[in-house]
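Take a look at this one chain, the form predicted on its own, written out in structure tokens.
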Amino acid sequence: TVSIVHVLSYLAGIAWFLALAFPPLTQRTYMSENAMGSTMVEEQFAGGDRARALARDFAAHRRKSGALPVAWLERTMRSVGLEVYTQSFSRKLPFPDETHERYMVSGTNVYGILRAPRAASTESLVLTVPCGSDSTNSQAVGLLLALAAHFRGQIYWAKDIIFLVTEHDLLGTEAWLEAYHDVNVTGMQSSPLQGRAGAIQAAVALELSSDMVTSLDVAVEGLNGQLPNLDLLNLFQTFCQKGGLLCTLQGKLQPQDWTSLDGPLQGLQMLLLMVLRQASGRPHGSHGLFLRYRVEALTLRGINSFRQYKYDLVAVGKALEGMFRKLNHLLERLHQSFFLYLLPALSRFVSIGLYMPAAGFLLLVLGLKISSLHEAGVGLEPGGSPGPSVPLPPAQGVGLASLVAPLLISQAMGLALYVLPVLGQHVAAQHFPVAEAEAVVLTLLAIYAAGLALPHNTHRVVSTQAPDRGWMVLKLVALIYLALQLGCIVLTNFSLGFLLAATMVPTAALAKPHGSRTLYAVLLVLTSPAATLFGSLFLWRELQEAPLSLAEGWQLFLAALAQGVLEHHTYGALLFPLLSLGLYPCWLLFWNVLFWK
């Protein structure tokens, strides 16, 4: 049965959370790092027009070429003072990527290295612009390279800089760090780099499209949730507020009230949309990969819409001058302020230790739940009077070799989850009249659904002695897989496993082969992960103010589906091996001791 302490411990940590974005929570950020915060810095840069002209050259040669104009980069790129080099690489996709367009994907990275003339070449910076086949970013690349020309004249820098344009988006920018870091963690084919900087101690991406801008949008969240620290975004903000540069966080302007309830408020709707972008553990930007490898970065959005005060390249270039010339002070990685955090505001941030506790609640369930299931099954007799421990005889007590087919079957259908759908996608799209990337996810429901017919097979195998300690035994090891997989995921990726807590801990508390089944069953896989996945799409679009209608919904959670797949064999985003290999075979458990016999 589940107690009130169970029901308060669970409505703690959910008050906790929503407290999370009031006052005695939030504090105001503030700069740890010495070496950034003690001066200011005076920006010159003034190449505006320069950069509007680039940006048309470059706009003009890529039409032309109808891909990177690799040669025309070079070019300019050498022009200006740099070190050129160039990379080429290839990826063939474990199936087509229909969101982008691409299956056998190929293309060329183009960066120039400035080398500091104060200091040898041990460490350097990153500005980097990543180039997709939809999105146009030539403002970007204009803006990169006034940038380029006028760092080129100036004698204070003691880091090497890189100037990097990456084709295909994400895939150029992750085949450019595994070859600069010398690894290959996800099967890309490139070239090997002919030239190389120092140790990259900071990196900024920058996304423009038009040449004046309203607002800049910062992007934090990387790949599997991973987060830069936080002195990198106080530094974007104070150079926002010197140049009078507005700067948003989720798309969303930041609150400037926080004494009435408006503020708070505000804050808990830019709270949400962080934690379901966390959760999500998809680079939200080139610079999630980055982060992987261990190098601190920004992606910085120029946002043009149809505010009244408009902002041109020089005022972006100013704000970038200043960040890169405050990184260049550097000692020291940046390492004084935190790398795990929430943020309500770009000038508020909750930290691990005030938000843990609200994942600590909902894991208490859990442990209550253990224990007490523990105590039953052990403290009581087999009549089920209370009476001292006495150990069950042999032939009424639960063998382990009982649960072992239970256990098995639903970790093999977690198995056959995670390999089936990208290995007979080929076999799926021969037979029936779909695509290979609809195969995909199709495979992916058919195997889900499947599962749920698992307990009518299952309880066939398993011992009948003692049927009730057979479910309980059953439920007990369940709770402990969940608490472990939860409490280790809360660690990585708090959003992720707070989300997961919060919808999977009421229902696995609950579970029981007695009383009202159906009702159990439909609160089952309403939290099973697929429908949470489903259920946190309308809510991120309802956050968003661009609510979904049910078919848009589906739509858009079919190609979730199909880009969770694709960024896991791609990226080695680990959202979709943690779902199918973890947390569905230990919902299944659960569906197990539902339809218990």
Contents of the next structure:
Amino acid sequence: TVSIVHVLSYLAGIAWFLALAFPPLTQRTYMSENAMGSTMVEEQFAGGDRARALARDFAAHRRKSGALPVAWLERTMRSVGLEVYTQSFSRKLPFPDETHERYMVSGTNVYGILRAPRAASTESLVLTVPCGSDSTNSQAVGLLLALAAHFRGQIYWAKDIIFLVTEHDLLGTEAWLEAYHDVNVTGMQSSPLQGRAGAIQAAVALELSSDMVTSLDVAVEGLNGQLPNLDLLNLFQTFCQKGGLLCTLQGKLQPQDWTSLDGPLQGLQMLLLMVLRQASGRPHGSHGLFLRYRVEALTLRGINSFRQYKYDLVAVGKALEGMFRKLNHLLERLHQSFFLYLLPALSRFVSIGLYMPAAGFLLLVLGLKISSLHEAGVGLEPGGSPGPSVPLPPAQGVGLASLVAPLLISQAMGLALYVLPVLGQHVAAQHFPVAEAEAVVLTLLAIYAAGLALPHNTHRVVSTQAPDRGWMVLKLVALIYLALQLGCIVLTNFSLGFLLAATMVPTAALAKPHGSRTLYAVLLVLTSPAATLFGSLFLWRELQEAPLSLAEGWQLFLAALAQGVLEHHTYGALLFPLLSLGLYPCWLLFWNVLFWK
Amino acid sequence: MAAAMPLALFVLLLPGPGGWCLAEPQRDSLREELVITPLPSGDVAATFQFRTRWDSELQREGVSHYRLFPKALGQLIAKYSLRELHLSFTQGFWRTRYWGPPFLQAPSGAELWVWFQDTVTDVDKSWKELSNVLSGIFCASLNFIDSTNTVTPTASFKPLGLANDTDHYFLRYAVLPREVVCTENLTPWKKLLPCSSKAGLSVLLKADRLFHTSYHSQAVHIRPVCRNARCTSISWELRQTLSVVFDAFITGQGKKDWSLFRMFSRTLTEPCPLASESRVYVDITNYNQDNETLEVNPAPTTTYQDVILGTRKTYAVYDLLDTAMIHNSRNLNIQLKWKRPPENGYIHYQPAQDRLQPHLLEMLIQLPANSVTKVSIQFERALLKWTEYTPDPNHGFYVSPSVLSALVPSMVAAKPVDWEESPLFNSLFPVSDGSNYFVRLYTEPLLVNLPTPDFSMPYNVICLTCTVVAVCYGSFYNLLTRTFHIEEPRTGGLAKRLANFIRRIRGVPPL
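Let's compare: the form predicted on its own is above, so bring in the form predicted in complex with its partner chain.
Expanding to the full complex; the earlier chain stays at the top.
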């Protein structure tokens, strides 16, 4: 009962999405904020040597102490004329983080505030450098300190500037942000902040690990797919062009030729990369955590590759100086430009009005399917619908009652998937020769697979007059459930919603307990949320031109599962609860439809 | 009447300017003072105080001759029956943690608090008018003070001057955190000074330097004080204060050196001839302690030691008036008791009424030593009416700074000072005894983001619909309400008849 309209609608959705990278749908970016647009500032930063010297000192002290050299940082920040404060924090992760090799984390954030003269500390800007356990980002700290020294000597600041160095990269940032806004959303234990500087207007995170860079990569995707205002990216791009810096997005150079097919195809590649990154819902850089507090932020990463032309720290510093001076001009928060967009290139964007139809077409398939089922006489009204179908028997209530068990069971499976892995990690680690992190991942997979095997349909009484009624009602409910969920997700995180819709919609529309069940089952398994994640990893590496082998892919998949759970607990990423409590139970309903007895 | 007029003129003209003082005892006086305090952070704070005191009953009608006291303010006191007026304009924030306790702090923006006489019947009306008048005098947006940002504190903001009773009904307090202070506020403030900025300490008040600082606060305090020791009659005191903090890091390239010229780009040349006292105090307490090899140039004539804000301070004093002639030799020891509220733990909360009055929360709390006390207030963000948004709604909305007033036990017992003789920086706040000192601290204003609708789209829609409606409605209305009828051609005027006449002669058909 899949009509040509369904197929066409689905194909239209996919085609529309693929067409997003082509010029009529992509537009050139432009600066909307007047306060940052008209005047060009003259950058005077010349502290390259100072930055390198500070970076060397910092690296030496860090090697010596084996942690963030808090005392040295405090001393140095004070010597350049900042108000310096520290914040200590500690966090016990729900299970050991094998990727970053940490479990019980305690650290100290150091931040210095440059007080704007004659301002009452109502607004501020943040320059932050996340420092991990390895010895990266020393140059970023050096540049931060040199910039602080330069900024301190200027008199034009209207907003306070916070120079923040966090330990344990994102964990430190999360602790600092929570303390700054006086909230506790992730169970982080931290000391209260002594120094504050009003509402943060914008933040820039800096990651630099070499004295010379060949290009600057910018990351915008934040927690739960949030994006900063497009004007912040435009600002960065302006200074890239002004300083002649090579700037990249998704680690890729900007396609030049948009008239032929090459440019848009490269753009499509970058668009897909962005969609995958946004869909993952993880913060791609410490800027991602600022976005939750409505602080526009992005991360700049210095890349040092084998390219011939290299830029020293002065060039990067000048770009940052320019950005901060322009942000300093802001009279209001960044609000003029887009908050919801996709980027096929650094200087091109697709606005929400243009990409939404792609998801709309996919969801239309569900809508059509729901209405066609409804027309076929499957209604949830106990009295029966006065439709054209055969007069319904008095045992109409069967349709509703038979739904309760599968709905409850699938939802319970989802709950188990959400709760049990972390809760039962110690039990699992005791009984099986695995580490806690592995135990969590394996429990996750086991529960996920077990969901398929459970009997859902406990109701044995099947109406003889309308044998198809049972599963059709279940399918109707499942379709409505899926359509509602996808509709909500698409509105908040288009990338995630589109990826899920593109995979789940066709099989959801097809599912029925007739025909070749094995084929349908294979299709359904291939489009389950976990399989989508698995496939996305391969697509991701393929687009980055670093293809994965199957074994590597599996390892990466396990790591991604662990990271997903961990990020939910440490930063509040919503992908894991969304999949386990929402989409997985919904998907189980379709599985149930398929194996309806 | 005709005879009286010349007589009055004669009387006025006869005692010339020199004879005025002889004819009557000095009725008004001016003291000016500059305190320069090197701050713990390395910055330098300069606090100017100018005190004009006038032994006159301003309240009584008919005071028309003003000498030192500014007429604009004098008339204000009479017209609105003011008992006390405190107005401050501040740009920046006093960072107590780094700069130590201030002599007088003020919240960022503009702050106005006024005690009215108990003869005032409609306090709110007077308050409204007064704020508008002050707005004009000081070129500030004080006219934005209305009932939505005015409160009547019940525990704090007691009168600083002579007061018989403290009925809070006559007190009004308002803060405008958004007020930006600049030259246009400084100039009228300077004009209130008897010597304007021509001579004396006020020469240093160069706007371009004063606004080149980390902190700038100017204030006007008017209050009644005792005229003599027995307090039989009152005098009016006008204090104009101005505090600035110079950023040593920028101006001195990290050195601690400073000079008047480097700070103000001016030096002091002559005292204000109208001033009865003109002094510069330099805080040299820390220099003595640190045993720094330091030279104050020129060497001070005298030093002054006192307990200021709980610590013993030493000041080098430079008297700008050469002779030791001090006109003011009345010994007056004003004793004002700071009324302690009877019970501890007083909490006064006055909830807001939307668009009528703001929230007021006053708490009297005893803080344990070495403790951190956090007062947090939960609030909800709500949508405003669309006309209530400011032109820059995405900037956020200000919540006025909170005020902390405290009587802090002093570390060192201060000797009871002669109030009238002690320097001005030490005598604004009345203190009952030497074991306590009074501080008032302000927090930063808070910038809160309210949910803001996207104004761009509604505006476009409104403009577009209005245009469409105007065009369509206008033409339709025209078509529907007008009646059209064919007008009979008139026979025409003189010109037409003349033309037809000519045409007839030429044999051409007429028009």
